[in-house]
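Take a look at this one chain, the form predicted alone, written out in structure tokens.
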Amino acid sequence: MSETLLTVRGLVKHFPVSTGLFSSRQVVRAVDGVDLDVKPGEILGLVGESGSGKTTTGRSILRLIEADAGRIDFDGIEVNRLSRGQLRRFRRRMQVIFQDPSSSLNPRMTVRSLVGEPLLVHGIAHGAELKRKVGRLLEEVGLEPSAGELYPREFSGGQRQRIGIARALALRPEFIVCDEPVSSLDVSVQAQIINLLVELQRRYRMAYLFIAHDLGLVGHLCDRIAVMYLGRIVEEGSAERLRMHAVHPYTKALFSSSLPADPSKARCRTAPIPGEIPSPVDLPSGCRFHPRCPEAVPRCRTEDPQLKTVGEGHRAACHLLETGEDALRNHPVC
């Protein structure tokens, strides 16, 4: 296996929309030139507000939806060029855990059928062997083997998400896209599911692309973080470096809006990000964050910043980095 498991370059996905009978067709720029790298056994967090393009990025990588442009390489294999048959076989190596287990699990299928379907499709197990493997998978996620006889509606939200995790784990993949796997769950259950995902990742050395909107959670769970805003990556780096030295105003605001683990640091919280994320149909000129940025300068309104190296493994797209703003370079995040 190569040093980098997943490499994404220039990923683009636009969705055409029509605003009326006589209007011209427009596009939603959901993903607009994204680069990502994931190493074997690494957890990369992809974080941003709703509407940033995180889910579309994850689904495009898995080819659940087809990207308009860009290249996706997985362990040296160009995923974009795989035929339908090749892609089906390749899916053993890449899986997904969806946000809402209630809508991602077929209510007409028993849990045994749901979890065992990937094993059947890929010819891995049948009959008694299939039943045994499904029982073991259910035990791995904290459920009794007898749960295989029941239907998803007979379980709580947290238990249904455990079923979804067991299904994703069935083929022992090397890479899993975790698409906000706890955002639809009660707060009391979220920690249990996070702990389960971490335990499984460490046990099987899988790589995760962990999609979330809570930068505080991602900062403590992930090895590296990529911050996304309106279809672009605006900052990326190790979780530790971004916690201590985030430089993009958007990243700093996301960290500040997260509840601190240490209540004594609550005084460090700043004002929330003003306004709402603009429409991806009608993007702002220049830096896409400038209409909401408290540190914007005139240049931000006309020039689109590019990702530049800030430190080892740390990049950000902000014009203020080029104007000698030392405060941006060394501003610790509380």
Ligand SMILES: Nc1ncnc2c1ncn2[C@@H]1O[C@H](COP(=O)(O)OP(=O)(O)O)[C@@H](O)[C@H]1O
Second form
Amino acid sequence: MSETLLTVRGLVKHFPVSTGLFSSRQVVRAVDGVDLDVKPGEILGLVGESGSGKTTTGRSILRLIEADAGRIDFDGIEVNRLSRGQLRRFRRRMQVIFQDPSSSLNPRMTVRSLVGEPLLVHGIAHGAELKRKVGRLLEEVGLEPSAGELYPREFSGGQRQRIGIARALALRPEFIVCDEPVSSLDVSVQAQIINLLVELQRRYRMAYLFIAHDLGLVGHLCDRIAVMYLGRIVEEGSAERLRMHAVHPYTKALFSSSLPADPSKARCRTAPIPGEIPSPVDLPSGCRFHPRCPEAVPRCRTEDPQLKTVGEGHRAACHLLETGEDALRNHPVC
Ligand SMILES: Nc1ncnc2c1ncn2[C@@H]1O[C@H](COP(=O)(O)OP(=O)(O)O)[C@@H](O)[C@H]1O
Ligand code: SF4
Ligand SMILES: [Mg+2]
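Can you give me the structure for the form predicted in complex with the ligand, which would complement the form predicted alone we have just seen?
Next comes the full complex, this chain leading.
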């Protein structure tokens, strides 16, 4: 696993919005200069609070929305230069599993049509062969082949997500953006769906960009983790390294808030992240995290920290990394 499957450099996506009485034009800086690398067969976790730009990053990579700037390379192909026709053919290599299967599955289509559509569109199967392939896909995600006759509304949330997974799997992609695939589901079925995704990833050696707002859910299944805050990656490294040696105050707070509620480990908890994520229309000056950062120093209000290497494959953007001891105060290992 040395070569890189997906390389993203300088990804930017701003949304123009009208605000206020006089409808002045402002800009939501949803993704503001993101670099990511994903190796074949690797799970990269993309983690951050709601509103940090994770979905916009995933959709821009897949060109479900068009980025304003940046370069996306997938197995030597410059994705952002593909024409519409080329993109359609290329789509079979990169797929998505959406957060909410209820809104992402067309309610007027049967499960067979939903799961079979990508195979039909790409001319891979039709007729009896299509029916057979769809039946096999449904079995792979833990559903009966007879489920093909039914409509999405006839299934529970967890089963609907299985249908979404079968649809994403149909073209045997090398890479899937899993956009919070269990956050709309009951806690009781979340683990089953996560286990299914991990099992399929191992079986077919696919790479995942696994988006989550909570490190608790993805920490154990990711090879590497990138932490996102207000349109930027603030820390990235191997999952193990981040768990033991997170250096960015935001990552430390995210880990802290996802620790198990075990009273014997209470000393390991730091305070939850104070306040709410600010609007990406009106970004804080300097370090974007400074209004909420428990470790902020005066320069954080004026200077924007850049990502710096702090260890093997480990980068973080925080001024404390240059000011000595405090900088490498590790996340408490519990
Ligand atoms: N189509 C859009 N138009 C305007 N703002 C948008 C649009 N899509 C997302 N945003 C804004 O961009 C920011 C990042 O959103 P999103 O990528 O969905 O974050 P996340 O997935 O981390 O919750 C949010 O402030 C969101 O409101
Ligand atoms: S640069 Fe300053 S405000 Fe930003 S995370 Fe580091 S200490 Fe906190
Ligand atoms: Mg999202």
